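A lone chain, given as structure tokens: the form predicted on its own.
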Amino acid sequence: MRKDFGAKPFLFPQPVMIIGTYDEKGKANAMNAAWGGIVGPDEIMIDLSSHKTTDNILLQKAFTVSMGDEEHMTACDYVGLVSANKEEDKMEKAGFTTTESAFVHAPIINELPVTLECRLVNVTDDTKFLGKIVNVSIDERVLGEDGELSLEKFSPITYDTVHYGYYRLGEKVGNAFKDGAALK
């Protein structure tokens, strides 16, 4: 027996995306965004209501998306609770420092190891921001022996839209594009 819940955003895992932007004075800002994801090989879409971040994206035509991780969960949650319009020292209180992306006019949050650097492509329905991923920068501390991102070293967190919790991703359970071949 199944139970119906109606239209709900129950797609898992839901990434914890930290959106980085610069304001009109060049000051870095970040916010936690729950709704969004990859929509193509080099595109991401984020659904945001009106925020300082959305004003910054429209102004700069650029943003970064860093994945929240277990180590920085509290800071990632904080930047989603507090508006830069009301807290001038938001980034400092979160413990975040930044470096400007070499590819777009947006900040890379140094403490978060994986960052998508994006150029704004389009805004639809006044809330859905489509970005072209022009670069992905990854801190070497989360690279494996093959020089690629290692989920054994990087602990991204996921957002539980049902109980409003954060969870770390688990261990590897299979091999994509390989294990299904057993059913051929």
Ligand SMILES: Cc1cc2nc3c(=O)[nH]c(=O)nc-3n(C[C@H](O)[C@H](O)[C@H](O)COP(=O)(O)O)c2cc1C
Second form
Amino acid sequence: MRKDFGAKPFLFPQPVMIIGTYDEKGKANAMNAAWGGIVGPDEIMIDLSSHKTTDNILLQKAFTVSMGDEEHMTACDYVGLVSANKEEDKMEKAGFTTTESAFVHAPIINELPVTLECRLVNVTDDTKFLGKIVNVSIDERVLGEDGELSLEKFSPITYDTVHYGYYRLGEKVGNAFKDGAALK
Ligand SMILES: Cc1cc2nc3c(=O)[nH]c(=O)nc-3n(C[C@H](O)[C@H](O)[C@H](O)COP(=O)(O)O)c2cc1C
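Here we have the form predicted on its own; I need the corresponding form predicted together with the ligand.
First the chain shown before, then all remaining chains and molecules of the complex.
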């Protein structure tokens, strides 16, 4: 037997995206976003209602997306609870420091090791922000011996849309484009 839940946003693992933007004075901000993901090899789409972040994106036509990780889980949740419209010291309270991307006018959050640097392509239905990924920068401390991102060293968290928890990703269980060949 299966139980029906109706229309729900259940698709796991759901990313924890921390969006970085600059305001009109060049002040950095960050917010947490769940509704979105990769929609092409160099494209990302995020569903955003009205926030300081969306004002910033529309102004600068740029944003960054960093993955929330276990080490910074509390800060990542905090930037999803509090708006820069109400808290001037939001970034300081989160413990986030930033460096401007060399590719787009948007801040890289130094504490989060993996960042997609994006140019705004367009906004559809007033809420769906499509970004072109123009660069990905990764802190060397989470690179493996092959020079690529290592999920042994980096612990992104995933958002549980059922009970509102954050979970760490688990162990490697297989090899893509390979293990299925056993059934050919
Ligand atoms: C786990 C989590 C997921 C969220 N996902 C979204 C989202 O997908 N879209 C959205 O518009 N807001 C989302 N929010 C809410 C914003 O992060 C929140 O309103 C934030 O304070 C906006 O900050 P800002 O006004 O400084 O930009 C989420 C918050 C949390 C905690």
